[in-house]
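Next comes just one chain, in structure tokens: the form predicted alone.
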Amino acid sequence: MNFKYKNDLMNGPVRPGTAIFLFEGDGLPEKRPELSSFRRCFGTLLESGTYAGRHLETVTLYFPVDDTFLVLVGLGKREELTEARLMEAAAKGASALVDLELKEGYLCLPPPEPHGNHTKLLGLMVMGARLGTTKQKNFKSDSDERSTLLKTKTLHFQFLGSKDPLEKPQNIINRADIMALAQLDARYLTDMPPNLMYPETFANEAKRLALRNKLRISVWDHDKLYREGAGGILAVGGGSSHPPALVIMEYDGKPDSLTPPVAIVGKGVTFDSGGLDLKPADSMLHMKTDMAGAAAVLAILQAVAELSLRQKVLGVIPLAENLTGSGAYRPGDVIKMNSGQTVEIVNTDAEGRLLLADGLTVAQKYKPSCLIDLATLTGACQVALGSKCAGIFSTDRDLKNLVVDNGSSMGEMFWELPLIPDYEEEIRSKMADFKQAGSRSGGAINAALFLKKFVRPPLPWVHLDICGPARNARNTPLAPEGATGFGVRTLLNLLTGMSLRT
């Protein structure tokens, strides 16, 4: 499905379909005076309380004497907007055109106020509508692919009023297009079976993507891995018959930029069955989404190659699959880290850690500007933040700001928790550097201060514990059960911003 802008007067729904975006109690013309030629054909509803614009309130008028429709959809009240629900607004009103089956539907944007300015809201709204309308994929025995197809094939996206708010509106869609687009890849890849997606199947992706977006890429193979002391991944990854592998992604900017590059480094532990350390068959159901960093990481550097910024990027994607077999690590083993520091084990379900610190060991070898990490790491952040708001920690303040402002810019929340160093205590060991995990108070913190062990000041560094919003647990305007690819957009749209000022 393709989005155009339009820039056009319309005067009534002379269009087959088209989606009208309203705050609630807003009358009309007198706060809306944009909308006063649609007062003829809804302003009975709205005057009879019928339809009030609560959020997401969705209601569809057809006119049968010009055969169109007409979609309303409520956003709210004005001062309680925020950027995730003006997206889910977007994905709400473009997924009833879709139902429609209608060639082509029409979304008349709201004024961009409280929320930034026309370019904002138009990157929003096209970014809300493709997560919107996107259906997941499933391995059904009798799936039938053409019936997925969707038969509207244009959305289109226009501002009501003479005079046009934007310059190239058309190049804001195709932006914002492919970070959606880099969201729903990280999606579809954390919601493949762990059967079908193990750490060679990844890294086949990986190059494969690679050389369609003229990436470069390095893969460790187990034998690289042990040549070069990555102990942590191959502990991690000893117990499963598909052995664990590093992908390293390399994207060069522009060639006059001399900024170094950014790292990201994400876990990817294919599927967790906690190790040795068994999970409950519960907890082990979804264990798939323990690999969301690591999608993202890859959506990511495909999405900064196709929107061909400035800035360097760099991904490190440690992958392996934490199962028990005969080669699984142990409580009590000690291992030396591909930093050559050594660590006790005590828990083999603390394993993503692991992961990481060699992860962002390899990283520091390229010399980056910073560094950040995303990860599922631990149920206590989700336990502490629920499934909406990531956990941030750093040692940075600048970049941390970044993060958090460009998360709340494009609708995804990150909460600080703080890096307590009386804390490190929980992880001292007597026979080893460091112990892996500490007690299970605090379980987020001591992580984080784990990670801190393998990032070498003055780095400016942070880590996004994900683990709540990776995964949803029902569905959303935005995005079905399953993974949600949290992350790209906000990163997405922090690279974008040191793009345009290197």
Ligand code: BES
Second form
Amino acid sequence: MNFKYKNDLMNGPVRPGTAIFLFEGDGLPEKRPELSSFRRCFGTLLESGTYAGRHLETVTLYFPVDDTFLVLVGLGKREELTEARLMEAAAKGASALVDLELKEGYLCLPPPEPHGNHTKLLGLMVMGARLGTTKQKNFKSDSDERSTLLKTKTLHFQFLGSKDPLEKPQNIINRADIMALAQLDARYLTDMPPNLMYPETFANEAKRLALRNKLRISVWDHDKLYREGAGGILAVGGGSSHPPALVIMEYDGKPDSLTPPVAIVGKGVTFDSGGLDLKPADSMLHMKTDMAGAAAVLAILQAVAELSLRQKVLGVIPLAENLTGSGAYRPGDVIKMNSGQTVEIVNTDAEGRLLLADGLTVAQKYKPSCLIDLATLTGACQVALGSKCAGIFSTDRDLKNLVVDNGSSMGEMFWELPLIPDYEEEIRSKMADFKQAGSRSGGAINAALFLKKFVRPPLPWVHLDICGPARNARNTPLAPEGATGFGVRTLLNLLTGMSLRT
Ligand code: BES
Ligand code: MN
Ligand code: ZN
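Return one more block: the form predicted together with this ligand, after the form predicted alone shown previously.
Let's see the whole complex now, leading with the same chain.
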């Protein structure tokens, strides 16, 4: 399905399938002569209180005289509108249009206030429409590829009440669409069954995408990891017949320049059984999602190339399967990390920080300007912040604010948790430089403090614990049950902003 811009609304005929967005309590929208044939009908609907415009309240009206469908989508109260709510409304409107199986649909956008400008609003609506209308892959033996193809070929976006507010609207649409498609890629990679998606197959997928997008890629296999002394990754991957790997991807949107790259590291545990400290069945059920950070990094690198950003970006993706085979690491082991530091293992289920620590070490060899990691790291973070908000830890206030602000303008929430120096006591070890984990109390902070041991100051670093928002427990307008691709939009927006500034 294509997304197009079309702003001939002022005098065009009534379209056969149109979605419009209404604020709660706004009453009948004015200044829209083209909708005059509907006015009486949905005017009555509003007056009678049958339709109030509550958030995501949706009705589809049919007008037999014109053979026309009108979809009304509620935006809720004006003062309660958020970026995420706008995207959800767009998703609702787009999927209602797609359900009508018309060849084309029209999304008529509200005036942008109070949420930014036309550009931002259009971008959010496009992303919402893409995320809300794309079906998830499944493996049903009777599934027909064609059934996932939508009858609707084009959705047109247009603004209500303004003639031509934008300079290059199609560019805005295309860029927003690339961001949404990247998020869908991340979901797809994460939701792949873990018997099919393991370190080697993930690395192959990364190679395929790198080739398509002219990204530099190198893949460290088991022997290379051994030669390089990546003891954290090797320990975690030891218990699986699928050997661990490390993927390094480079995008150079500024050839001939000495600017350092932005480095992004993603946790890629393709399945987390907990290892010898085995998880109980309920906790293990969704552990194919433990590579959400890795999938996000791969999707981001691909999108950064498609967007042709003027920026250098480095993606580092440590991959392993945490199982219980005879090579599995054990509580009590002391391992030597890629940085040369030694770690005493206390719980094989705290595997993510070992992978990440080696990933962070490798990333720093490229002398990045800043370092960002994404990981489904601790259940504790999900307990603290729930499923719509990620934890953010940082050694640099500016970088932290940049991530938080880009998150909020992309409808993704991040909340800062503190790196409390006194808690470092939790990971003090008699046997090694550090213990791998502390007590349950402050679990998300202890994990972040462990990672911090592998980041050399003054390099600005943020750690994003996406344990909660990486997976949706139920269907929502923007994402079905399953992986969400959280973080992709935020970081792509951040990188886009950086590329514009330089
Ligand atoms: N992958 C898990 C964290 C997780 C939990 C992700 C729930 C998604 C949903 C991580 O590897 C883990 O097991 N963490 C432990 C750490 C503990 C053993 C110190 C945890 O959070 O319990
Ligand atoms: Mn674990
Ligand atoms: Zn894990």
